[in-house]
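Just one chain is shown here, as structure tokens, and it is the form predicted alone.
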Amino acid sequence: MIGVFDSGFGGLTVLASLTSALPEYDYLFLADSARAPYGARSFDVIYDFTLESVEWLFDQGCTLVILACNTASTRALRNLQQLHLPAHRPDRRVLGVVRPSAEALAGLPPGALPGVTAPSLATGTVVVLGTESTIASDSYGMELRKLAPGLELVQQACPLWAPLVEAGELDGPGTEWFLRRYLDPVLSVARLPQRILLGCTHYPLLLPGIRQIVPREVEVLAQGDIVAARLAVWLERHPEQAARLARNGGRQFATTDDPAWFAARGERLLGQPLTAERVRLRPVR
């Protein structure tokens, strides 16, 4: 299976794009809803929680895991790939959302080869909206300085957006106030940004309200389609990994919190009924 992990149910926005673009594969989605959101937690806690979730997905038979969570991708992916997998799971792979999202923010196509940079004339301003931890990591800044050094990056933490989504507060005057609280600073500049990246899988659920505030000439990027397009390219370039994946169109869902609560929100997001199981994660020694 392809494992897809998020701290909450917002990662279903990525899963929806994956199953639309690559419907033949089997997917297992895990939401660590009992401990969501991750955005304000420490580096060590985020790594521990992510490692527990990834190891659980491996134990269920996943050979490839996508960290749909930006916070996990910025805080845990590098150590997972460079330290944990070589020592404990050399036959497994973990991919994140930051690199493909940074490529899209820089204007690079999904098939761009590693090491390719955006044209030197690529200038202007782009924005990343994310959790406190994602913004503090400067992961998007580091990637864009390599990919498109001519771009100016504005990074805006939106610490209250993920809790709003988890609480189901997706619209209304109160939600609009919180949207404007973080959007107004990046829009009240002399030159409007070219692109705004929703750097958290929860944020696309607020897209209707965001789109009402952001001028039409500004492109708003959600990560689901970005990740799906680039995963398709990755599988083409790694046929040995693709060959290990089952193609039965299976879909499974798990959460560390109330499965009925998760299923109700997931059904509204995916537009179809789903059944989730509750799982308990264990510390990895």
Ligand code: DGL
Contents of the next structure:
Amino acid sequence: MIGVFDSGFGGLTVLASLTSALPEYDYLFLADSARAPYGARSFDVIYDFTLESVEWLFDQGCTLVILACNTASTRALRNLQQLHLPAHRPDRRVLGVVRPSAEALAGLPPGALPGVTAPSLATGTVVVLGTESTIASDSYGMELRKLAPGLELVQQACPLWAPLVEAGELDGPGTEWFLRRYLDPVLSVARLPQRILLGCTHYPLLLPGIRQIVPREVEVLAQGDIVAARLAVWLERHPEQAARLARNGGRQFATTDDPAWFAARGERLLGQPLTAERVRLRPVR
Ligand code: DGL
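What would the structure be for the form predicted in complex with the ligand, rather than the form predicted alone?
In what comes next, the whole complex appears, and the chain from above leads the way.
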């Protein structure tokens, strides 16, 4: 199976794109809803929670896990790939959402090779919106300095957006106030940005409200389709990994909190009935 992990149910926005672009594969989605949101937590805590979730997905038979969470991708992916997998799970793979999203933000095609830069955007301005932790990590800054060195990047933390989404507060005057609170600063710069990346997998649920505030000429990028297109390229380039994945079109859902709560929100997001299982994660370190 392909494991897909998020702190909460926002990562279902990525799962929806994955299952639409690559429907033949079997997917197991895990939401650590009992401990979401992760966005304001420390590096060590995010790493531990992510490691426990990824290990649980491995134990269920996932050979490939997608961290459908920017906070986990920016805080845990590198250590997982460089330290944990080689020592404990050399045959498994974990991929994140930052590199593919940075490629898209730079205007590069899926799967751009190392060393390829994006000269066409050399003088533009782009914005990344994310959790406090994602923005503090400067992971997008590091990727974009490699991919499009001349691009000006504005990063804005939106600490209250993921909690609003988890609470189901997707519209109304209160939500609009919080949308403007973090969008106004990035829109009042002298020159409008060309692109805004929703660098948190919860934020696409706020897209209708965001689109009403952001001027039409500014492109707003959600990550689901970006990640799905890049995963398709990755699977083509790693046929030995693709060959290990079952292709029965299976979909399973697990959460660390109330499965009925998760299923109700998930059904609204995916537009189809689903059942979820409650699971307990165990400490790994
Ligand atoms: N969905 C997660 C992300 O992409 C974050 C939400 C949270 O704060 O847990 O960053």
